[in-house]
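Below sits a lone chain in structure tokens, taken as the form predicted on its own.
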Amino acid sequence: MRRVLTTLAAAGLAAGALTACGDDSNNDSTRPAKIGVILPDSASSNRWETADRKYLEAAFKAAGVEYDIQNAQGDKTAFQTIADQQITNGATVLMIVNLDSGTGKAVLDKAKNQGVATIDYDRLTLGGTAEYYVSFDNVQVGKLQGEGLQKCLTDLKAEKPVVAELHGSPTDNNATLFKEGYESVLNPLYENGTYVKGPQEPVPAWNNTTAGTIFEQMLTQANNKIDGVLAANDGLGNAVITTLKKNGLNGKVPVTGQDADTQALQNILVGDQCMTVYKAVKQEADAAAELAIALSKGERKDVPGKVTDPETGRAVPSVLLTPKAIFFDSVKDVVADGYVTKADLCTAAYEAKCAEAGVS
């Protein structure tokens, strides 16, 4: 398994930890200070449009810089076209969430050749040339998922439970890191016979419809004998839950996730989902925006961490933030942080459960 090795000065780094350290001679300060951002899609997770876009826009507006945020909607050709347009239109900084490392690398290399500064946002582009990488500790995200599933199975007093795993997209390096994290928890339990290793399969492009089909096949082949599901994000988790509902198994089979989206939190409130992982996207967006704004002014900032690109061995200056496991009794923390609103979460069907969970 390819590994990304991280060195952090501290956990939970905030954008405020970044300090200026001089000018970037490759950035022509006479060009318009314009930042281009390419988001990956809105189907695999709604966070890109409901959270990342909102927080990045707010940061850029507050700084008074020109910006252009576009979404490639999962289309690799569109991704490259957007990058070309943004560079042609005068972007001096390009921030990308790659669809895969090959496409991402092509865009980063072209930007570098034209003197445009680059940032990998959320996903590291393997073999890429980004000047910074801003994300969460993704191995820790996976570890929290594994520990969360273990907690929920223990609470259910499950004996030798069969655990299925729905991995993320095989072209997303984050999915590799999540898997590394949760398998560091689950593999020892498989090996000592505490758990039984069930079916496992990656989900191409994080496609939720595909995930539902894959899990239906898993469940059929296992004669409904799946006792827990490690789903790599909330979208995949909800696809699993939909299938479990069809078979009268929702609430009986713990399911994990990550992203802490509204649907996942509602699933947790009613007991259909075991847990999710909350990544404070505002912190991530603010940290990336601060770096992008500095680069647009011809400045570089020191950052406290480095990530080693496993393909090139290059140490990429990085900001890695700390994720948090969310269970029934901590759903309120996501609302309190402003990531999800009470109005959206606590609709009529969930109002009583919100009160029970202390959501205010």
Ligand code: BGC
The other form holds:
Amino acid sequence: MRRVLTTLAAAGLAAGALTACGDDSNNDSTRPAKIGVILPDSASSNRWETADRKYLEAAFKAAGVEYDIQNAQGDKTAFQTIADQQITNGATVLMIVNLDSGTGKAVLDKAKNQGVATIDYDRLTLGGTAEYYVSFDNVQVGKLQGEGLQKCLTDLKAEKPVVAELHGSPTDNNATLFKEGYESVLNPLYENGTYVKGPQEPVPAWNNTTAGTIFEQMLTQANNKIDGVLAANDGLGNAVITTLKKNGLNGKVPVTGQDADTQALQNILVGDQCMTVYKAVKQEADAAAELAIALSKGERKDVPGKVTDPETGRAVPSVLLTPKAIFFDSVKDVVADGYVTKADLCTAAYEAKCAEAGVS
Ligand code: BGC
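Could you output the structure for the form predicted in complex with the ligand, given that the previous block was the form predicted on its own?
Time for the whole complex; same chain goes first.
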């Protein structure tokens, strides 16, 4: 096996960015196979840095391929610069989590023009050209959130509850799919008068701070009469819970989420959050890494699914994994799956609740 070394200075990348060296025997010797990954940010959800990066790294290391994982930190210009650098530095495969479809498409198109294969990781780039799309069934994620909120409101015997909705980023296609899922559950309940449709707003860039401000306004305008909150992910949910706490309403108003973030699981344990949706990111990272590694060797793997790009009608070969709803009694399943450790979850303040929920 020939070792491929690229100087970090020449690569223009931060120290430590090039982490593995691999066998490039299947490739043009002047252009060693390298996989570039661009994560979106580290503020909209902890998952990108704590889970996706870790699992992708493990998969690439196990396969002995060279890779470079960068994070655009919510900056669309930086996103494009990273992509350009990765291609210049020999990436033959690019895997992106777009910040919006427009800038994502620009990156995918440029890559394609330079013979670089691409994968849409977690978020579909509308109008894009990626070889594969690897994600979860995101309409199902939303459905689980809607059904979860319904279950918690029923458990509380809420009568004609006013339900507020905090959608994800309007430029994230996933947010559209989550909304489609939860509204398929909630809209009929609004329409038949079981629930009262409260305020609804998207949260630009999934910004948690903005979510707090939005929810504070919602609550004030509603004179505190909000009885349930469909928050599209755990970061938004936690911002809502923080506001509810200030008003002495936490635990009385069920809040949803997504990502099985440690903080969210703790919120569930103490009763401040109704539920979250666990997406086994390891499965997602493993599936995407497997496809990326094959592409880097000039191979193409068949995948089971197809998703139609609503803008172009293109059938994108896809892997869509199954999400799982998590309530108090199933928090333990996330720990059992190795996504969160008991040590991180069951700190002193949560020890008793962990025991009650059977977390071992
Ligand atoms: C992902 C979620 C994440 C959100 C914010 C979505 O595209 O599917 O897991 O919480 O982005 O980063």
